[in-house]
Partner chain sequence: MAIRRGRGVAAINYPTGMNLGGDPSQALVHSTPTGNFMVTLSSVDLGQGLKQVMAQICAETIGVKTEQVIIDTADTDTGPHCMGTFASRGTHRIGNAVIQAAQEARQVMLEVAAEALEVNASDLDTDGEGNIHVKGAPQKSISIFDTALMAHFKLGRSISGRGMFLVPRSYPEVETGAMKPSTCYAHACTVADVDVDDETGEVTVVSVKNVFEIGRALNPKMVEQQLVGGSWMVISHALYETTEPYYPARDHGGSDFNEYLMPGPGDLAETEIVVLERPAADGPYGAKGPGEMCANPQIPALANAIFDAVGVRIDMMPITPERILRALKEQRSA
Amino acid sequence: MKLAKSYFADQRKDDLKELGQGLQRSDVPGHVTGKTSYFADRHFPGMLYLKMVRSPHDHARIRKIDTSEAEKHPGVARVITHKDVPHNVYTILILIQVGPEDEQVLAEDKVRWKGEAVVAVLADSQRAAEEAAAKVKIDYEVLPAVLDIEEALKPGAPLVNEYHGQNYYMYDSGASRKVRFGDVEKGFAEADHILEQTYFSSPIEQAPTETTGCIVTPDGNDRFTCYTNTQAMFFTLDNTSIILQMPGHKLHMVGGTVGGGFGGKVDVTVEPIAILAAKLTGRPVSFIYSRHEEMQISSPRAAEKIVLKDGVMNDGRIVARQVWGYTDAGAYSRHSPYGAQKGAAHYPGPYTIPNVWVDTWCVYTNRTPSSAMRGFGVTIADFALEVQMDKLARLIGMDPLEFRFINAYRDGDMKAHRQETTGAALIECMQEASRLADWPVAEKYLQMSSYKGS
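Atomic structure of the above chain by itself (the form predicted alone):
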């Protein structure tokens, strides 16, 4: 026991020596010499190439799927439709009890966005797969589409996703995720000024150098190895297990170096269908997005609409904030209900505001499903609220940095979602920033501290 304690004590001392030191990343030599191995660097005898047939429509009913000509094409080994998928309807976050399951692995009755996967074609070469995919005939009945958050929420708007029954996600708090703190109407009534502004963002593609993909090999005994560039290995494993109705110990996921992801490789989009293809054919399968697919099919950061209404006093104190936030999930949930919920908690920002009212909606439209991207649900919220802070400072004729000093939260302050602030260092960060940027602020702000009472 004493030996173990001594070992860990020495280890902690060694770890502390690294603080403040510039250390080289362990993967740098491989990257700069070209020796780093990626999933697509693997090649297996008899490998098949998967090409997906995708919807050309934003919203349409599928009347008939005819794969007969594709199946006759030279080099084609198998064509896969929704009938081959054991559990065809799923949602990624069902693993953390976010439902309902609302997305079809391969479209069965309808397509709900342009680019939705309908049929998978497997062939001996990429060219043969592409040629055969072009021969798949799908009879569509085009339906009205809704491509805008505001239009989706209007009465009588086309229903995007029948699994939800309305064009928004239903939280346990209702149609929106709610934050209620203090008395926002009283705060507005007492405010010297009120400013309401609306902010918009567009979808943003992560644009990784390496496109989304995986290579699967059948290992015998109904076991499969999947070499993948997923950023969410256990989400991928568990969702694939559900979709294919296979025990997890039959699925060996191999990750490693990812050639850029930024949140764009957390959706389970290629692995289940590639493993199913390997299972049905008994051959290795490669399913890798083209650059066009990566830009048009992979989940972007969501488009958002944010309405911020603030009440502020002449002395710079924000006394009320009301927020309406709208996240465009696209046709399916994926990670968007979680992103909208994060926004609800974040909209007050790192500021102590005594009266807060927040409603955030996760809205469904006939657009590419959105998902994660570096701080999703918070990044655009930060943009909106910090621009709003600058506008509020100008409104009352105050320096924008000094305005933030006045409202910055400190240790012990209660946040709007009723969690006490601890470990705050915003004031100290702003003080250092003012020095480095040569941005002069009054001495009283340089004497402030994040410790309560100072």
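Being a predicted model, the structure only gives us computed values, none of them experimental. Between two forms, the rigid core is the largest collection of C-alphas that superpose within 1.5 Å. Numbering follows the first chain given and starts at 1. What changes on going to the form predicted in complex with the partner chain:
- Positional change of Arg25 between these two forms reaches 2 Å or more at the C-alpha, relative to the superposed core.
Can I have the other form now, the form predicted in complex with the partner chain, not the form predicted alone?
Shown next is a single chain and nothing more.
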């Protein structure tokens, strides 16, 4: 890595003492000696292991749950169903007023995705828990499933989630988060060329080497200590408090070093049920996702469908951009209403376009709920936007890098979401890339600056 200090030197005082230094990480001696403590590096006498019984169907009504055989299995301490969960329907962003509550901790009357949690089995060994879990009998009536964004939005599609009442999240702005800037139809009318293209992505797993999990101990004073690898301690504590209807002061979350997160450990999926299990049994409880659960049950980066329509002039200026962005949330909201609207502000990209029209949708389907992952709401949008930029440049016979210089935003430019651009540095990044990769551009582009009025 090289620091290119010549750019923006006038805006920096390079006078820092402790910062700007590549000091050794204080945690690394622990990493290389195996002494760093992760949540699972604990073992308590009498610990119970939790195995989750999950839905084998994308969408089904639960007729009956029979746990009698599982309860009799040797080593089983307790079986937990929805009846044991004080506040069984929740949504994690309720803490910042993004509702409605739409997800079951343990499924009661319906399952809405293949892998949804239904029954928790606790036994004194992992093996006994897994054997007993296989003895839980659940009678399902399979229902038609919706697995596709376009199918989900068609009139008459099966309803995925009754708490929403339709197969998309309802924002205060309606079925989508909207950005309206300038007059996009006028822009298209003036454009020399119009290009409309559709982009897709599939779900992506965060795949940390350490799977999601927690270990809970009852402290003996009606408090519970939860050793967890959550990415957000109080988010987990406060949601657990709501789900278990347990005052927050009875909960103690202890993290440590986490074996990779990448967004996959922002959901609150293991702690509430493990703490409930510790409360009901009075024993320490370990609930750690298997590798299979991490890959297929924990929420991935959402699949997206993105339609981009651009109007471009022969001289290289983009004069109108219209975007329809669809995020496949899966069966429940989790962080997807947030991620989908993050895209709304992002879609024009780092370019100054006078006419912009964006609709982003958060769509429900009968698949694994998607949620946070490194850059969600932006990463797939950038794929679509920047492939589109390449196509537009070629459409008008222009060099793709020079085409970006022409449209690059600079300080003082008004963005589509009506914030004035400050601190822009796109032009300088492209100038350095041109030099680094020996990608020649005309001298006038190398003379440009992100500064206002330059």
